[in-house]
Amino acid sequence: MLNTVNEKTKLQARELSAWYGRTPALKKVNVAIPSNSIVGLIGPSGCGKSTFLRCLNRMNDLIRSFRQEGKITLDEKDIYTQDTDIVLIRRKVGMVFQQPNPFPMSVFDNVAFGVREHNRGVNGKKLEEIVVNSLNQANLWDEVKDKLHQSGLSLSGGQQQRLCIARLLAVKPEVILLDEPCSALDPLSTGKIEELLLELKKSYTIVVVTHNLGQAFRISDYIGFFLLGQLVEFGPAAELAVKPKEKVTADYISGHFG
């Protein structure tokens, strides 16, 4: 059965199963992710949520033992066909990782890096405009406008994570995937990231893996609960917070296990 909502679908998984070698990681996951929403993926460690996230932009292709069955579509186009441009998919569906990973280069060059790689004809004032706009979108410009030529590694952890988001925004993605983006950050930096994501969903579709249930319910429009490789429940966050359909979902949310 397809877990869906009555909104325009951006990403969709049908009968998605996955393995690392002989070890199953996902079991027949069916879900439709609405455009311009934040979808929070929750569940205990090892339940499959990060594997599912990486399936959405084919990051698991980099793991030799990985294989999958089923279908994932972006705007109704299968992203796993043989003629798929994987570089294009990863530009359209960008990812931010658990640990901030700015490149060992200036703040400016961090944001400009992807633009230079994807479109070598962009330079000068046009490139500067893209960098400034991306830093503004990431709510970072005011904090780094006098540090553009300093190393991105000199920024605080929270600033580094927003720098990574700015670097992603510069290449104009359509979907932003985040895997535990605040787990290494203090509460103040976490709050800034959450505010940023709520603003960004006006222009992007966002999928966030998080172990922080408070965060999931603060920022998500929809919640997907994974357990043992299965998507047990998917629905509006407000409904799951009050009355989950499945007892195991209620048990996890209430802290009975996890």
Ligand SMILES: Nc1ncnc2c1ncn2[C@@H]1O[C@H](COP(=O)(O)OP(=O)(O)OP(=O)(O)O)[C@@H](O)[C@H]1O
Second form
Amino acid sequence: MLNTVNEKTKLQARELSAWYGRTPALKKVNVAIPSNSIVGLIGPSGCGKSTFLRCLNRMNDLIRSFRQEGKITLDEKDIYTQDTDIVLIRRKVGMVFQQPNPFPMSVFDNVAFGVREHNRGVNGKKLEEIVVNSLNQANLWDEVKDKLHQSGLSLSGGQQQRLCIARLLAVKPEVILLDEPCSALDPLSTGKIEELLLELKKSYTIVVVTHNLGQAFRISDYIGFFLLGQLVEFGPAAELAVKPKEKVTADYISGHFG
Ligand SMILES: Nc1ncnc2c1ncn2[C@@H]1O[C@H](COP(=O)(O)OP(=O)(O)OP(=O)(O)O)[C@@H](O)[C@H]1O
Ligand SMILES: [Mg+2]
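Next up, can you give the form predicted together with the ligand of this protein, since the form predicted on its own came first?
Once more the chain from above appears, this time first in line as the rest of the complex follows.
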């Protein structure tokens, strides 16, 4: 449920359940994700966080044993209808993974890649402008402006992760999903990604899975706590930090879980 009347829902899951074969992974998840906010998803390993995130841009469609029930809407439109344009959904709802995964090509071409795919008419000066803007938005421009034609794989892990974010921003997404984006990064690079996400939420809606509770509470407006496939609790981060409704949430947050 949303907490203030003037917040607009960007993404919503209603009664979302999911299975891999016969094994349940999500159980009747209901949640509304407000526009221009950061939603942090926490919970122990195997509780369904990544599964839930992948449902939001239909990445689970690629897994053969996967089945789901319930509804997911983006701007109130069901994204699982027969005539949904999946390529468009994945462009609008972009994803960043745990391991930075730049393509084996130059920094410039990494960022230009999606633009060339989605918008073949864009090239020359216009393409250059999009690449520079996206690198700027990802707070990476100053570090790579003299390396645009070097391989993206030659950058540091933290720079590679910001390159992946720049690549995503270049195709103008509306929602950014991140699955443990900092778990392979050192504290300095992690800090840079956190600052970046706080900046990006002005223009995008962000959902981030993290095992780092400090990070979840530093950057999130809302936090969702998953346990055994259920979204046990969802609410403003400030409220969850001091007064979670459920005892299991309190136990998990205080490290007394299990
Ligand atoms: N591709 C898959 N095939 C079969 N089962 C899967 C697959 N992906 C996930 N699962 C199962 O679904 C359940 C939820 O997994 P999921 O990856 O969503 O958890 P998670 O909360 O992201 O865990 P972690 O914190 O370890 O990343 C687990 O029991 C897992 O074994
Ligand atoms: Mg996961």
